[in-house]
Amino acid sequence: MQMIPDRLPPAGERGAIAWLRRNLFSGTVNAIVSIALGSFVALSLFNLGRWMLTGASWQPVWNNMKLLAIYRYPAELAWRPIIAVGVLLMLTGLTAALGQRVGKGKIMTGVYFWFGSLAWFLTLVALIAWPSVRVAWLLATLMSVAGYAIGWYVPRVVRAQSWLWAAGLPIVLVLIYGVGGSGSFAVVGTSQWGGFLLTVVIAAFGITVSFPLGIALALGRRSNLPAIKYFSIGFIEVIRGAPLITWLFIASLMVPLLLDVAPDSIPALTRALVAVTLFSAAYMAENVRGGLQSVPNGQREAARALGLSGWQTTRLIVLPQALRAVIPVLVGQAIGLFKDTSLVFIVGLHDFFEIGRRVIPSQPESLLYPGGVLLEISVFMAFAYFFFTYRMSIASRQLEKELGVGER
């Protein structure tokens, strides 16, 4: 009997080389496309990096960080929005740590460390270059760490978690708006809000309020009661029939008309919140309705056969499955709404985008730089928007994975 000579072991299927061979160079066409696109991306990143390091004028951006963050919010009271950030991070860290103890909470943990890292970086910058808010940022960071530590080492606080959130959100509002006529907690009117503070307020309010309104409109459109059904259909179709910028124009005039008050008596922020929320609710309703239609009728029939009422069937059986099916669409709309806040300049508000687009480039100091600083401001704003929206998309994918969306 003749022995067969030993053969070489098969090529490794793991590691960076194997991944490149399997995904980017699996064939001639794939290799050519990968090399061409890789070369284009590498050249673009090289040119962008060289411009950012040697050609860009970042000094106006650095000098106007206060405008970009809070605009005309009083500088001596800037500590209040920062402490409000600390309260939110503390509650997020508390929730994340409590979830980690029981093997859950990956989404909140990711959110906490993502935005906590940003707060820690800003604290480091404040300690070096921002003496006026140095203590505030340091306190906010300590609050974020304390929240996570309490959630990890004092697990019984889970019983009060909901109450802490219920108390924390009004505290955040009080810190930003104020309660008194003078002093450290003097009222700061919404006309003085601006920058990224205003962007976050509008986006958070619009997303939070439009979600239940959208669900109500989606259910109303499928109602058997003609008054509710046709009202929902009319509202959705009319609102979706015009762009957001049109409704912002209309809100600036129609809201005072409907309430029979002078136009100046209603803050511009209120008018913007109404327009943004109702516009988002109309689109949210159609997204939810698509999810409702994806639930088989057999689910409803089985629930009714078990003795559940129509409302119980919708609340416990149909709606959870419908929302689960449209998570990517809902998060995509939330991301779009976060970016659409840049249109509120229509009602005279100066959000993050408006300050970068018009206020800073028109300053005399900015005009001294060759070509202005609009490109530098645009790159900075794009990075800021990306930082927040990318975290939202990551949370969406994590939620889909936890709920098994797309899996059987």
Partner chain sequence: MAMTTDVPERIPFWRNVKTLGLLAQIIFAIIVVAAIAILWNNVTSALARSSLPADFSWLGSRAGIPIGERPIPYTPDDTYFRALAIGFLNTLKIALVGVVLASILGVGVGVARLSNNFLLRQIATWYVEILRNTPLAVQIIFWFTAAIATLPPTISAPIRLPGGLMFSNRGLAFPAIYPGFGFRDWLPWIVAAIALYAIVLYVRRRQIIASERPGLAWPAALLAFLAVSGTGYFVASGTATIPEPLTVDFTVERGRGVTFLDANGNGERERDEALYGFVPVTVRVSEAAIETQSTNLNEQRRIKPSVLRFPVLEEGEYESFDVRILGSADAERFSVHWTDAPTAGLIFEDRNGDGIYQEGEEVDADGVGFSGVRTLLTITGFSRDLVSDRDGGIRIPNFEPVGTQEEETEEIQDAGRSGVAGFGPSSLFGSPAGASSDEEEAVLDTTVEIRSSGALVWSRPSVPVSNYEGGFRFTASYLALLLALVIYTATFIAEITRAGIMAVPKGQTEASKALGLSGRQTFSLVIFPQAVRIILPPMISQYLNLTKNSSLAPLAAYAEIFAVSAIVANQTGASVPVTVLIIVSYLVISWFFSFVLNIVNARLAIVER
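Positions refer to the first chain, counted from 1. Just so it is clear, the model here is predicted, and its values are computed rather than measured. Each form is matched to the other, and the largest set of C-alpha atoms that superpose within 1.5 Å is called the rigid core. Compared with the form predicted together with its partner chain:
Comparing the forms between the two forms on their rigid core, the Cα displacement of Ser309 reaches 2 Å or more. Remark: with the core as the superposition reference, the CA shift of Arg397 between the two forms stays below 2 Å. Once you line up the core between the two forms, the Cα of Leu20 ends up 2 Å or more from where it was.
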The other form holds:
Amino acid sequence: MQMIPDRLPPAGERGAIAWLRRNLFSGTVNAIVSIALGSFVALSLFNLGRWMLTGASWQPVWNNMKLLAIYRYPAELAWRPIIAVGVLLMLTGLTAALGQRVGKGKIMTGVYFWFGSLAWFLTLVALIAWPSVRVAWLLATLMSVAGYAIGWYVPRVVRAQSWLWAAGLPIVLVLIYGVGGSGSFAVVGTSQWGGFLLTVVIAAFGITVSFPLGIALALGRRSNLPAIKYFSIGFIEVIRGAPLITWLFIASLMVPLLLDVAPDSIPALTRALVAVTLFSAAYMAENVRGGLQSVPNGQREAARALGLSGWQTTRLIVLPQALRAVIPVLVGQAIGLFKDTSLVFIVGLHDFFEIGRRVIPSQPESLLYPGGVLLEISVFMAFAYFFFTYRMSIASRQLEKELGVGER
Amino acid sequence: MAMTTDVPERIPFWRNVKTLGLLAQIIFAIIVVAAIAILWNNVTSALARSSLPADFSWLGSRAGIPIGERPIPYTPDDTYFRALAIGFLNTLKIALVGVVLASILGVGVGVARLSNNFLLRQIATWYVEILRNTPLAVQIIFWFTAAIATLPPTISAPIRLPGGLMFSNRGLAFPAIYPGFGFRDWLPWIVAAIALYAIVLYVRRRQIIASERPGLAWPAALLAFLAVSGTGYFVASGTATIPEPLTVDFTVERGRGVTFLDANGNGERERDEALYGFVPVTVRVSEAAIETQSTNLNEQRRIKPSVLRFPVLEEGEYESFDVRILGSADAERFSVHWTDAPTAGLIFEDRNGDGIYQEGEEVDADGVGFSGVRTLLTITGFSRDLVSDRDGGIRIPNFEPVGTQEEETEEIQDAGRSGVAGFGPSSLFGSPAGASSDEEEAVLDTTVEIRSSGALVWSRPSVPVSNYEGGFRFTASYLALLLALVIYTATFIAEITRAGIMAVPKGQTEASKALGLSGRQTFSLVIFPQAVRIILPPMISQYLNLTKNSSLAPLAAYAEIFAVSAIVANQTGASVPVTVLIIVSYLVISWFFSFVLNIVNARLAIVER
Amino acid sequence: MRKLLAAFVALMVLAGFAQAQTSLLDEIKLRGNMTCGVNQSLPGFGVIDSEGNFSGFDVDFCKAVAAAVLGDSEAVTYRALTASERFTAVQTGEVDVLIRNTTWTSSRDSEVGLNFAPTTFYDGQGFIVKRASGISEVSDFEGTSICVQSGTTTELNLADVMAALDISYTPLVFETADQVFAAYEADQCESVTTDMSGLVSRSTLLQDPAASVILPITISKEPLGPAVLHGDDTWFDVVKWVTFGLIFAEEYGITSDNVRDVAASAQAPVVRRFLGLDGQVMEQLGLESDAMITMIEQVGNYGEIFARNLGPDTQFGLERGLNALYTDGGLLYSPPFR
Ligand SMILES: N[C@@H](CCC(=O)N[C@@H](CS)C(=O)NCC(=O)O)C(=O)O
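One more: the block was the form predicted alone; return the form predicted together with its partner chain.
Next comes the full complex, and the chain you just saw is listed first.
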């Protein structure tokens, strides 16, 4: 067989014109669609842009950045959550750089630069306009850069990496919650938490805790012990049967009754966390179950044949494969949970959404704007949420590729 | 799995998997039962100590809560049960429509994501990316705020679209067809027509098969169906008569009436006399006088003329009207100019006395318009045809007859009316309490008559006071919530559609291309039918999600089951029973969807073979 | 998960048993801080500024209680509550006292399980309408839409009055006060109905305040006051007498400016007892003897609180009306401290 030598495409099929013809104007229908859509989108974007630049009043949003970020967290302690951000970015940077050195870590690097650039941007803003948190933001930026630099230049730390993460997370918690006394590390009670801080705390807690719970429920559902199986099924189906908002509502009404405990022992945050976590666990269980089902039975049989016990089989053979298969789905669930935290206003928490929806619009200054400022605030909130979830959904897609899920 | 192990003697029970399993289960069950028992005990003892209702007996008592969105008639005098039922119906109302619209939009966007038109593909992709990654709660707030802020208010100028459609920040109203008096007589005809359709279809099919020639069976069947039902419609309409005890109880002062079955024949509605919806009614007023008060919309900075408004009338509904300024002193200085015929006008100082408004004439020396100038609008030969609403109500513009009010003071805020008798203290914050005036009853010459109607009646929306009446109406809350739900859910459906289409093997496309099918044919005849099988199951779970997400309704002031339950729980304190009711309602809905899902899965499995 | 649950349940049971019968008063003193449920959307009564600080009439009563109990008006943790959250917050003990324009009604006393301290603001439910609408009495609402907030006495009163007068109207029931007023501004409804105080508060912040008018009609009695949980008489007494103390101080002309001088020179036994110079009145309530001095010094008397937040010098410009002292034709009256 004779090979035909490579040739360039004919002149008419290259270049911008050709691209346009192929992608936008192939055929009359396509041309009409392109023109109509193009003008519609251009007009919409123009109007949106014009409104955002000239019509909208962003002053209330700008004035209330502190509320939106941390609500009533004491202003003089605002540096603590900022440093916590620094710690997290430092660790992410470290991991990203370490990964990059060995030609991996694309996902972590993406995450690091995405959120890092937000932090650097905020540092810039702080330098210009927020004198009280200037130093803290600078420090956070330094930490984030240092993390990356260390990972890059001192690859030996790779061995300490997991320890650093293990140490970093408690540090973050301590920074946010405090240790005691009345100085720089005074305890800041959860009733003072709010804004984006609270949104992130709830989402992080919900995902972390619901993960083992969900696995337990999924295994329980596949258990051959009827009591456990039917309990798991009942739990999963009932929880999934009703929307999160109703569980939050029930948590706010029923938890005090159910536990019949003394006043003051269950703060609103706890109630929200219980509802969000259990809800998320039920969905997690179903996702994990999907993964479990995807593990071929032969794996289990082979493991048993090798003499592994039932529990060992599950733990060492089935679960790892099952979880690997559902990681992208789980990231999807994390995104969902992050968005769903916007419902915790039902138990009376002041998360990011509630501050935008209720607190800012009723300030006298906001009321003076024609038509209120809810539209501006909702656009701002949408953007803020999107900034986070979009990056997560990119990560989920990258994971999907990296793990080769569905390709097998 | 064939694993044969030699079982040596007896396994001690603590190593016997079966016994251990049983033991674990017993322990687990004990823990669960104990936990439930403790929780139950806590709830009952907490309830016993408080006086919160713990049973469902309150469901039958008077609700007393106002609900604006009611698919079935409801007043605060109805029971809590009915209030909750309205919530449930409203959930269905938004879920059903939402599911249909989200499917259409979602499938469209999903297909567009695979289009070979670059722009379309990009737009579809970004639509999905952006809206899927933004919390629904934020989107609802956005749409609801935007809807209220940008749509015009009803009273001044709804957007009127051809075909009687009206659109404003109070929602959408459009003409609708409702069953009329002859509807019952028409029903047997319809049944017969359906039967005939089936028979003709069957016979034609056999004929076609016998003739061994290609042909379609349904056109003939449809023709038969139309012929019979059409004939039936005219017969039923021709013989339709007004049911004997049907009456209208109409008060002119309020411009409001109800159609009802007057069991005792006294012409007035008693509580036990049933209301009767969708009755065509003609209201005639031989001469009506509306008194209006021009009001001053001025601010110190901005200058606006004194505008006066009155209910929207339409041309052809009256023979003539004229407007007069009341009060002899004012009448000399001012004149009235009508902007629309006749919904709004302005009062201006007629400097040149020509009675016609010119630029610059309306403003007086202070730069402030004229307030408190009273006008009298007389309408001659008013007549309006209406169809009474779901709850039997009919309404015409509120003609307030002119009595002896002319001596009253002008400024509204000085009217100093006392507290509504029996409801509240007469005055607060030191505002003076005045005596309520005794108005002289001026009786308008009105006739209200029930018109006969055929099997169906055509109801057109109108704005008699400031809300839509008649026709079919969607509130702004409903529309905003629907929009948000549809747009949000469609992003997920789009992803499902795209994945479904991509999952169809490429060979299918190639094969159908090879057979000479066009691109469109390939898609609609080969690819999509196969994709539907993959798409449908996850799509149904999206339907369920949409339904559950409708519980965000309180953000848009829509009264679905969760919103109503929350209000009821708050007002009765019956948190436990309400909790049970909410969970049961949603479980019923969820189970319904899984039932549908099972059926679909079963059908798809058969097709798959 | 099972273990966790068991441990959780066991813990909760223990917690239940361990609960001794102490008053909130002791607990608050121990904590050095008091939690107060307030409004967040009602300028003049309770609102959060961009720094996260609360201010308003109701908020000042929180401060007064904190000053009397803890000697520091700033020792308050505020908890912003919506209309429908507020009772759960008291029932679960999330807040020690609820001061959030809450109407005192019999069922809130009995069914909800609250104890109301004396009324701090005598109010009534009213309506605000656009002047242009020409609405001047309740019967004019025939065929219109009325905006109202859910979870309030307001929505119930509205339904009752309209049903009794057989007026057919469309209620638009919103979740937040902002939505209510936004809808009203956009002419989605002809009127907003709520407490007169709420109307006054919000009407000054409308786009065009002059275009609206509050109808001189009240359809209900809305006595607003602080509330605490049933069953803790000691704490209830404190909140009750702190409220009376503010009124008492106004009756006797004791203000934040002159309270030290009065304390130094007071002769009248009533005043001396009140200020803790004679007798044990304050100690009997479980407070420091100079609790009232501290309180008035830090927050002022009732009249000062009113003037500061709502009075003629503020944007709300409210008259005292029923909320004047009984000597001035109002309803405020403090029983004697003895
Ligand atoms: N006094 C009434 C009504 C109190 C009330 O909630 N008023 C509304 C309307 S002014 C309010 O304060 N809303 C503020 C909010 O939405 O948080 C009650 O106790 O039920």
